[in-house]
Structures are given as C-alpha cells and as structure tokens.
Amino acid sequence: MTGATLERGLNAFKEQVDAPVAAFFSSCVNCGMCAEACLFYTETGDPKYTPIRKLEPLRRVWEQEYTVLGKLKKMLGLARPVTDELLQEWQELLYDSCTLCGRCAMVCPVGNDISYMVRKAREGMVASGNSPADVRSAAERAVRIGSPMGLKYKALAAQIKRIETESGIKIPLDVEGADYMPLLSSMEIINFPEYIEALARIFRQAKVSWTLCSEAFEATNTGIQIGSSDIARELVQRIVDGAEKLRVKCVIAPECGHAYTSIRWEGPNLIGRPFPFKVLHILELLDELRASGRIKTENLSNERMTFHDPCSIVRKGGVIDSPRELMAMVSTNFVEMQDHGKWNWCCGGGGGVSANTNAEALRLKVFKRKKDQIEQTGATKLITACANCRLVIEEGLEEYHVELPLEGLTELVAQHLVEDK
C-alpha cells in the first residue's frame, strides 16, 4: 500500500467518526459483554475476536484526533499510530470474523452498535486498499455488471422461461403500474430458481399485481457487505430508477438479509431522498396475504421443523411475528430454537462473510455454534428466509457431516397452498 494509499484512508476513518461513534467510544466501560454475544469468540475463546476490539484502528483514530488526552499523545510521540501494517492485521477482525449480525449490541450495557461501527471502520479500509479481494471483485462485478455473481439478464430470462414452461405460469415483466415489484437475489436465480416459481403461484392465489424489472431485478448489495457507500448508493439507485420507471407502489425485498437492509433501511438515507414507493420484505408481504385472507393453505405437514432467523431481517429488521405467522400456515409440528428471535445466532455468513475466502476455515469452525442449536430442536427440517443463510447452513452441516434437509419459507407456503378447483 502507498503513503497516499493510506493517507486516503486514515482520512476515510476520520470522516466516519460522525457523533455515534463518538459517544459509542466515550461509552464503553470495557466490561467484554460483548465478547459473550458473538459466535466468533465463543466457539474459539480467542480474545482478539471480541467485537469491540476489532474496531481499534477506528479507536486510534477517534482518540487521535478528536479527543484532548488522544492529540497530547500523539503530539509526544506516545500514541500508537495507524499503519499499514496495522490494517492489514486487522482485515482479519473486520472482514472475517464479523458478519454484521448486531447481537452483541443487544448486550451492550451502553447500548453501544458495534455493527454500525464495523461498517464505518470498513469504508476506511476499503480507502486504504484493505477489504478482501474476493468481496472487493464481488462489488467490482456488482458495479461493471449489475450482479456479484456476474449474472446478466440473459441468466434471468432463462429461468423465467423454464418457469413459465414446466409450471404453465406467465412471469410477469417490465409491466407498468403493478402494485409489486420483487427482487431477487443472485442466489435465488442460480440456486434457487424455485423461490421465483413460489412467487408466481402465490401471487397467482392471491390475484396480485406484479411485475420484474429487467433492469433491475439484483437485490443484493456489495456495497454494504464491502463497507463502501458509494457503490451502495449505486447499486440502490438502480433499483430505485427501475421501481420509478415502471412506477410501482411497492419494491419487494426477496429471502436475503442485506438485501433488505440496504434497500428498506439504509436506502433513502444513501441516495438522500425518500422513496417514492413502499418497501417490504417478501415475508411481511405474505403476511399481509394471509391475514387479509388472500392467500390459504391446505395439508399441513406433522413433521418437526423450525426457523432460522436471518439477522438481518430479524433482529435488525424486526421482521419476527411474520415468520411464525406464515409457519403456523404449513406446519402442525413447529417448534423454536433456544435462542429464536432476535436473539439467534448467525449463520456466520452474513456481511460479506461466505463470499471471502480468507474467511473459511473460521466459518466451519463458528459454525458449531449454529449446528449446536439447530440439533437441540430436534426438528428434522429447517426452514430460513434467507438464500445467502440457507447456503451458509447447507455448507456447514455438510462440514459436520448433518444430514438435514433445508427449505425457503416462501417456497413452503406456496407448496401448501389451496389448489384452486
């Protein structure tokens, strides 16, 4: 990295000190609660992994240079500076070992958002040349392409296609005026066409107004798992652009957690407008469904699941009664998690983790602490909402030899749904 490299991002961290971190930082009584919270220190005991630490090139920084105590010692020459050296070591805490889950500010005593503060040390090493190369190509690809994975339309327009021919259903496309517009995440076109299937017969039941957006159609957003608003706001004004063009009431948010996040919201923050349309993810949509009677289901099956809350959508996006709500529909023999809710444990693939491979190793081995939970139930499905979790998961239990089927939500409605006669 160069001087001006890294003069670049010591200016991007001092940018990001904004009046949250500050208190954040005034704040912290150094109790280690957090530690406690997250998956990556208690499955290793590893101290370097308590979240509040994988912020110090931060702390550096705001003490460095906006506190009294801070200027007087770097002023004498006793004040550990930010270097190369140190952010390169610390690409590790900030992009491997945190997946943007929020949980240990659940435990915070101070109330102190870690998370908020990981993405705000993460736009500083994106400046600095210091984010992972694989999440840095994924945003690269999101930018150049439309797509991390460098899917196109052409990708899409075949999945449609096949659809629409096995399943007799019309895939609605660039329609003006519908009252919804779904994304979809990468994951969901390449590996789980299905969810896309699920969409179209539901909404079929329920007689919805919908449409896809061939130009805009990626949920996914890099830039919030790299750390750079700029792209961020990119990727979320295509989306907006699509939604105004073909003015839609409603942009709907697919089974992905950072999708969701960065469109429901971070998105007017990030473009600095509201929307001019409502914003809604899939699970709240099929909610509203259900309890407006649009949508019924049929034969519901005794066997024993239960649900994994994406953090993103559950415990940073409240989305918590809406999963349950739409279980009860499918399944006589539901039960929970120890820790469900908000206070479930990540995947550990969340934030950009599962698309770094520096990150591997560590995810296998956190993701004990998933399996652990998952098995306590007892339940011999799992149910998600999130395709980016669901991978994650399959991975993971496949790493400690688990045999356990997985199912979208979504996709499970729409397999008991009342045929019509």
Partner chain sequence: MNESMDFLLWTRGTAFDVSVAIFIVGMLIRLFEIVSLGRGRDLAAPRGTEFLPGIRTILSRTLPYGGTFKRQPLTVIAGYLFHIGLLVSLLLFIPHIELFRETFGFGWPGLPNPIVDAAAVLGITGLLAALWNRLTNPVMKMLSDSEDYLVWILTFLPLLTGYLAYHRMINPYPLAMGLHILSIELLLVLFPFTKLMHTFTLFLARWYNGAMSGRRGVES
Second form
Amino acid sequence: MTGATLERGLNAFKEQVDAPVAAFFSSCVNCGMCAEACLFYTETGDPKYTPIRKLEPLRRVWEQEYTVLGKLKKMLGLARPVTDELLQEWQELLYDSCTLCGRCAMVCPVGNDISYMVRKAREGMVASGNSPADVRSAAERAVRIGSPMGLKYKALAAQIKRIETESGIKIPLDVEGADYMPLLSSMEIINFPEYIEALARIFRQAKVSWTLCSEAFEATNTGIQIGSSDIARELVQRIVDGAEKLRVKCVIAPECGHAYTSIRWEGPNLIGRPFPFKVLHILELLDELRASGRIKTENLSNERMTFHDPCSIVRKGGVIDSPRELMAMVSTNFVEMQDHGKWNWCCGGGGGVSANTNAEALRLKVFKRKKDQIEQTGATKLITACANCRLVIEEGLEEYHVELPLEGLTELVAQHLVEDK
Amino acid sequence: MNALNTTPVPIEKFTAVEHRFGNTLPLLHEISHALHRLQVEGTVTTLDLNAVPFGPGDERQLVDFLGRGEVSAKLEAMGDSHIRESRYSGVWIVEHWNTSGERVAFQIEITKLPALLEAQQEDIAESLLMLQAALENARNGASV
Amino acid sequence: MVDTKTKTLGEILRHSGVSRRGFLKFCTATASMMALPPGMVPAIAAALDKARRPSVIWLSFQECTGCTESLTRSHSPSLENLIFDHISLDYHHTLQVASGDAAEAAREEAMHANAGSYLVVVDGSIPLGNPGYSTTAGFSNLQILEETAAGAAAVIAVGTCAAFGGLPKADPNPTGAVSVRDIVTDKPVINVSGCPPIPVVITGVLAHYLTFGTLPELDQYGRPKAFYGTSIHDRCYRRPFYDKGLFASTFDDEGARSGWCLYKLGCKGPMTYNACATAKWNEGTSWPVESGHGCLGCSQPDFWDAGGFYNALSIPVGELSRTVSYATAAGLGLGAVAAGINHRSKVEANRRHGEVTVDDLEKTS
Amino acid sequence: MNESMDFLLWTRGTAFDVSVAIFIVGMLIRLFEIVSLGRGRDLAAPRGTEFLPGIRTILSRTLPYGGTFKRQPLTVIAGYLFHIGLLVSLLLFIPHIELFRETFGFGWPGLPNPIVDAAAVLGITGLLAALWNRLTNPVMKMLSDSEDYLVWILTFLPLLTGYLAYHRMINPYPLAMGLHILSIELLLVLFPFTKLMHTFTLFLARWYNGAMSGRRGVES
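Moving on from the form predicted alone, kindly provide the form predicted together with the partner chain as a structure.
In what comes next, the whole complex appears, and the chain from above leads the way.
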C-alpha cells in the first residue's frame, strides 16, 4: 500500500469503532457540557471547538456503518457522507484544538470518553492523509532517524560524556540484567539534560541497578500523537526489543506525558502481547524509593511552589499521589492550583499540538487558562513532570510576559537529595 | 326450607361507616355567600341538591349542620312538600315528594320567604271566583 | 273528559284540580330531572303551560329490554306517568296491549296522523349482517327503522345498543350491528346511552321535548349535555381520594372499606360521561361507585371492548405481557442478526487494513 | 362517529401493541449492535480494577462537577428539572404503576397525585428552559440538529398531554387520554432510533469510561 486515500481513511474509521465508541455516540444528547471543560472553547468562546463536535466524521461513520437507521439512510442517500473536504476542515478540530487532555471525558454527564474517541478518529485522519504536515514530518523523522527531533544516539552519547565528566558519576549503558531501564525524551536530551544527571545521582544514592539502552532510549512516540497505531507500534517495538535484549525488570518512562501513555498503556496493545517487564513512571519509582526510605531529602525550600499536573501522567495515567508525596519532600510551601490532580487544565501543547505550527497562535491564546491558574496560586516557582508541558509553559509565560522559573520534579528531588559523600 | 335454614351461610356483619367526603363544606360556603347576597342586594338563590354528588352521609351531615329554625310548613299539592327554615334565618330547606311518597326534589332556598308558600296569582283568581260564587249561593238563600 | 290530544298540559292539569302551587312544584321537579338550573323553573312553567302532547313510537331491535325495564321501574313513577300521560305512546312492543296486525296498524296510523311531528324511540342495535337476525312482523329492523324514521321529527336512541351498537356490536360483531345514527342521517338523533340508561335521563329528554318542543343541546356523541356533560370522575364523591392518591387495591381491603378511589380496581369513571353520580339509581339509593364497584363505562361507545372491567384504565386493551414476550423473542433474533452484520462489517474493515507506514502519510490523488 | 372513543381504543389496543413491539425489537437490535462491536482486551498491566470504578462512575456522573456547573448552571438545572419531573411522572404516578404491574407482574408505591402534578409542572418548565437554552446557548445551538429538536418534542408531548389529560383541559377525556397515549407511542417507536437511547446506553457509556479510567487508577 502506498499513499493515503479517503477510502483507507474511511476503512480506518470503521475499524476504530468499538463498543465503547458506539455506546458513547448513542448516549450523546448534545448538551454541550464538554465545551465548558475544554480550554479551546473556554478561552476562545468559539463553539466550533466543542469537544464532541470534533468527532463528527467518526460519528457519521459509526451511524452509517453500524446502526440500522443509519444504514437505511445511507442506502436511501439521506446520510451526510464523510468527504475529503469534511476531513480537511476537521483537521484543525482533531489536531490543532485537541491535546487529548481528557478533561471533557471527566465532565460528560453520560460518561463519554471523548479523548478516547479523538485518539481513534486520528487513525482515520492519518490513513486519509489529513494529518498536519508538521506532525507528519516528525513521525517520519522518528521512524527514519530514531527521534522526532532528528536526534541520533551520537547526541545522547555526547551528553552522557559531558555529564559523566561534570558530575563524576558513571552512567551505565547497555548493561544486561539491570533492574531499571529509563527512557528519555528528545527534549530532555537537548533542552533538559539536567534530568539525566538527576537520575544518575538519585539512582547512585538509592543503589538502584539501572542502565540506559543505546538502541532504545527515545521514549517519545509520534505515532501516538499523529494517531497511527502502525507507526506507534514500530516505535514501541524498538523499546521492547531493547528492554528484552538487556533483560531489564522495569522500564522507566521519563518526564514526558505522551511517552508514558504510549509505553505504559498503549504499548502492550500495540504489539499485541503483555510486556515481560514492568513499566513505571519516574515519579512512581521515586515515590517507591521515598516510601522504602532509600532516598531522603534535606534543606526543604520554603519558596511558594505549585505543581502542574501533566494530563497524560496524572488524569490519564493515574500517577496522582506520587507527585504530591515528592513535592512534600522538597517544599514546605507547596500550594495546589484550584483545579488540580485529575481536574487539572492542560498546558495546551499536548497530543502533538506543540509540534504543529498551524496550532501555534491558538495554543498561545488558550494558554491564558494555565497562566491564570498559575497566577492565582501566587507561586514563585512552577514544578512539573513533563518536558513538553515545561517547554509549552515557558513559551506561554514568555508570550504573556510572566517571569516564573520552571523546574522538573525529578531534578528538584535530586537537588534536595541527602547524598552519602 | 328447614334444610336451607340449617345450612351455615356466613353473613358478614356490615356496619355502615359514615365517611366525610368533604362535599358539604363547599356547599356551606356557597350558602354563606348566597345569604350575604340576600342581605345586601336582596337576591334570592336556589340550590338544587339533586345536582350535587353527595357521598354516603354527606346529606345528613349537611342537614344536621343546618338544623331547625322557627318556621316549618307542609304543603299538600301532588304529594307532600316540606318547607322549613334552618337555624340560619333566610336559609330554607325544601323537599318535594310525589304522590307515591318518593322525593322528587331537594333544594335549599336562600330567600326571605320561599315563593311556593305565597298564594299564587292564578289560584287567587280562581279562589275569588269560587268565593263570589259561594256568596251568590248564600244570598240566594242557602245557609252559610 | 278533556281531549288530551288538543288541550295543553296546563289546561289538563288545571282541569284535574291541580293548583298552581302543585304545578310549580311539578315544574321544579321537572327542572331538577332535566338537570336544568332552578332559575329555569319559570320558563319551564310557561312552556309546560302551553305544551301539547306528542305521539311517540317505540321500536325495539337487538336489545334485552333492559332499557324498557329501567324506564318502567324508575323511581318516580308518578312523575313519569305524568309525562306519559301527556305523551301518546302509540306503539311499544313490550308495553302495548295490541298484538300482531293490530299493533302494526297502530304504528302506521300514528305515523300517518302525526307525520313530521312524532318522535321515534329506539332501543337495540340494527343488524346489517343478515336482515333475518332480527325481525318484527316479517320486516327487518333496518326496514322498520328507515320507514318509521322517515316521517319523524326526531329519533331518540335509548341505550348503548341503539346509540353506539352496544353489546351486539362487541368484537367480533357477529351480526354486523350498527347504531341508529349509522342508519338515520337526515334526522336529529339523540343518543341516550347507558346499559341501561338512567331512567330520569330518558324521561328528562322526553320532558325537554315536551316542554320546549326542541331537542336538548348535544355533546359530540349526540348525547344531551345536561346529563352527559361531565364525567363520572369529575362528579364522583370519591374524587378527593383519587387526588390524594388513596386507592382501594382489592374489593375487601382497608381502602375499599374506607371508601377510597376505585381506579386501580378498574373504574372507568375518568373516561365515562354520565349522570350516575348525581342522579343515582334505585330511587336515588346509590350508584355503582357508592356501592363499592368501579364504573364500567357503559355509556361510552365500545365499552365492552375497552379492556377488562377490573383493569385500571391505564392498562392497554391487548395482552401486553404476550406482546412483550413475543417482541423480546423477535428482538433477540433480529438483534443477533444485526450483531452478526456489524461484527462482519468490522472484521472486514480490519481485513482491509493496510499498514500505514511513514510513506503512506501523503495523500495520493 | 365515536371518533374519540375509537381513537382511544386504537391507542390502547393495536397502536400500543405495535409500538411496544417496535420499541423492544428496536432496543434489542440497538444494544446488540453496540455490544457486537466489541472492545479489545487491554493487555497493559492494570493499576486498578474495572468493575467497581465502572459502577462508581455510573453513579457519580449523576452529579455535575462543580466547575462546569458554575459555567453552565442553566444546562444543569434545566436538565435536572426535566429529568426528575419526567421520572417522577412516569414512575410514581399510580395509573402508570398499574400499567407496569400489568406488564411485569409487579408494582411499587406511588405518590399522591398533587405531588406528581407538581413534578410534571417542573418537568414541563425544565423542558421549556432546556429548549430555550438549546436555542440561545451558542454551543448547544451549534451542536443541535433536527434530531435534537425531534427528541425534545417527543419528550415534551407526553408530559404536556399527560398534564392536560389529568387536568381534563382537553375534552372529551377519551380524546385527551388517547392523545397522551399516542404521544407515548410516538416516543416508544422512535426511542430506539434516536438519541433517546441515551436513557439506556448512558449506563454502558459511563461504565466504559469508569472502567477504562479505573484500570489506570483514576476515579472518573
């Protein structure tokens, strides 16, 4: 098969409709409550961004292919078809204005999981060639080069070398039989290498057996972002292969939202078998080390800090309490945002939005929600656990001329770590 | 017959319970308003109680409530009629029976004097003729 | 002897020594019987004073004589007697002395002598299935009705059979029974429905015609509004219990003893229009609801087919449980078919899935 | 002749049987259609369970989240009003309970008519408010298609005709009751083929949502 066609797109939509999708569409009464949970609506006031409306193409396919009345209408020519024009128009709605944050799924009175369906609808968009060009090229880079940002192992090797020299800590590489194999996101390698150093210091202190894998270090998965299970499978398979080769017990997802989703929740389903290793988010691991007393902190900061919950890790990942426990390890003046935990508002850049230049203006506009939320807390430092959130927030704050330092939670823990000299 | 008498046939003892169905109260209010109209405007009102859906006991409750006043009249014309004032002056209870002793009308009149008690114009005219004829007879020598 | 055919009612009464008071009392009773407001008494008196005696021909078709029984055993015979004294009942199968040719001759004579002004009273429905189902003197009911109604001023259909077809018309209507109104379309037809109708309602209609020489105002079923204007439910003394939600659930429970609403026991009062609640039965003694039994709805068309007498009005006529079981069986079958089709559709879509690689992201045109 | 009684008997007889049959067959087809699409087995190691969180979400979504309630009070209040009004009128009016008792062989206690009457008024008010909201709220206005308005009418008519029949505001009564039953029959016939289905599928939808979240350790 070569190339994307409408026919392949329609077939993909058809494949994606399952019992939950059918139950969700059957249940929607167009009450519009999901709009009120979506920052793309609340910040623009434009009803076209109402979450459930973004699913119109998928809804039509469901209705026309899987319901008695819809089939009848289609037969009589009364059904509104899904055309290429419709899909083109919907690209903005399914990509630019949805971060898959899943907040709408929390408020829907009939219980529709809209982000679940957006993720599925994107499969049809990809197969019909209606995915955004930027995300497309990122996917190409990820598959062909190894990372969406076009970064190769060489770059990581250089960072490792630099960190080893600066900190004097050896970073294990390709160690067979290690317990933990942390993954990294390209952003961490390029923008936040402090994360790697923090890991090294914490693991050294906690005497954790760990290793990086030179063949499987990239955690990000543009297949998930663009919405192609086939591409996502290829990328996940690389990690599985690496982990299996090194026979690690546990793979650690980095401070990156969608990477956690792709390796923790979608991965086994993509490759069609359960993993022979565990998958933990770094915050979960740190919390385990804390609980078992293997790491301790000192010189707690009394600076007013707040925590931004990355949607994929918290609301959609279930890592809700660990960040709170860890914040308590580093700060005596931690404040929650008004809507926090599973009710948190998205930074506006998840789900591939930050990689999509078409969405840039809109993303900066809707960032106001996050900015207001942060300002309301009066915090002077913002902590998060997702490199993408971190970049998006930094960019957003700059746009709104807000001066506020940002830090990753893992680094912060490392900063306050009690280390045996 | 004896056999039948000895056959045990249980007969349920039924004591009629009089329930208050609440239909008299609105009627009493209506009477009260009518009485007020009689006092102020002199308007006469007649209520046909055959048109009121009484439940068992409702009628007795109403009649007991109205009680007995000073005036009571009995009329004998095509069966008996009882016209009596209730304890509320101006409120009259009028009942008409037919010649077979069955009640054919039951009314409450709110008036100074029920019209039926007055001598009727046609009867007066007839009476006058009869009286004159009787006097004529007397003058002609018949004994009075 | 006064010639009752030419004198007015007023003249006849005065001649019989009835005083004006007596006459007024009679008028009061008549007004009450016709369910007219007491204020109408003077008008009734004036009208009755001048009323003349009409000729009445009574025809009986597919009936049980219950309507005649109801009328003749009514609780105020002297009042009806008065009325009947002043109508001329020239033909009535059951009541007349004459029989055979003499009877039929009496009917023809009455029709002749009073052409265009006599009243026809009908009880019973008319079978159209086969004229032989019901005949009188060799004539089918249809023939007699058409012939007799031709010269009538109006026809009074007494009882639910004559008014709406009644029991003979009940499903499956073996005789092809129809109502008077189905046959007589060019004359006023007054329906006095009920099984049987309340006697004073029958006499009330006659009294109305006698008094005013006109027919009373009718409802959409051709029934006099004065008697059929409000439903049993609206005039029921047990209505407050309905409103409070207090219902008897069986005929011997506490609710039944306390005189609560009989809706659950199948009372059709809400849909039934009749004067039972005020006129009552058996010399004004009681009426069905007062005696503890729900209204059967006998004065409504098709009451016999309107569901079980002891089923609440809200319960549909058919056998709902049966419909539910059949439909469930059918639904399970069709549902399995629909499920099969959907399943196949999805399997087919999965089969047609071509792997999307990064080379497939661009549209081909 | 006898139109309104014939009409009432038709609505209580043939029409009722037909519409109940269509309703049941349609419902089963629709439910089979949904369930037959299946749900892939989740191979990811679960953090939590599915069953109880699913049940929990079925219950918890009955209450609105405070944040959205503050943003759209009218949607929430109108929704509550008409749903409660509808359910009370449908399930707690004694004549209706008699119908259920006849159909299923069991019944339950009802409420006094004045309370049901008040619930019906609330229901009607709620539906009118919901319609107004649908016509004026920009989101709902944009989302709504003809089906939404059809469904509104199908829901409104039984309440309205029921109210009018109970208060005997349409005469004669057999016509009023016939109209009321007919409006229910319309509702029953179209129910399985419109979004009225949410009455039943929302339990599925909420369960799926709660179960999928519960598996990840999130209470949704």
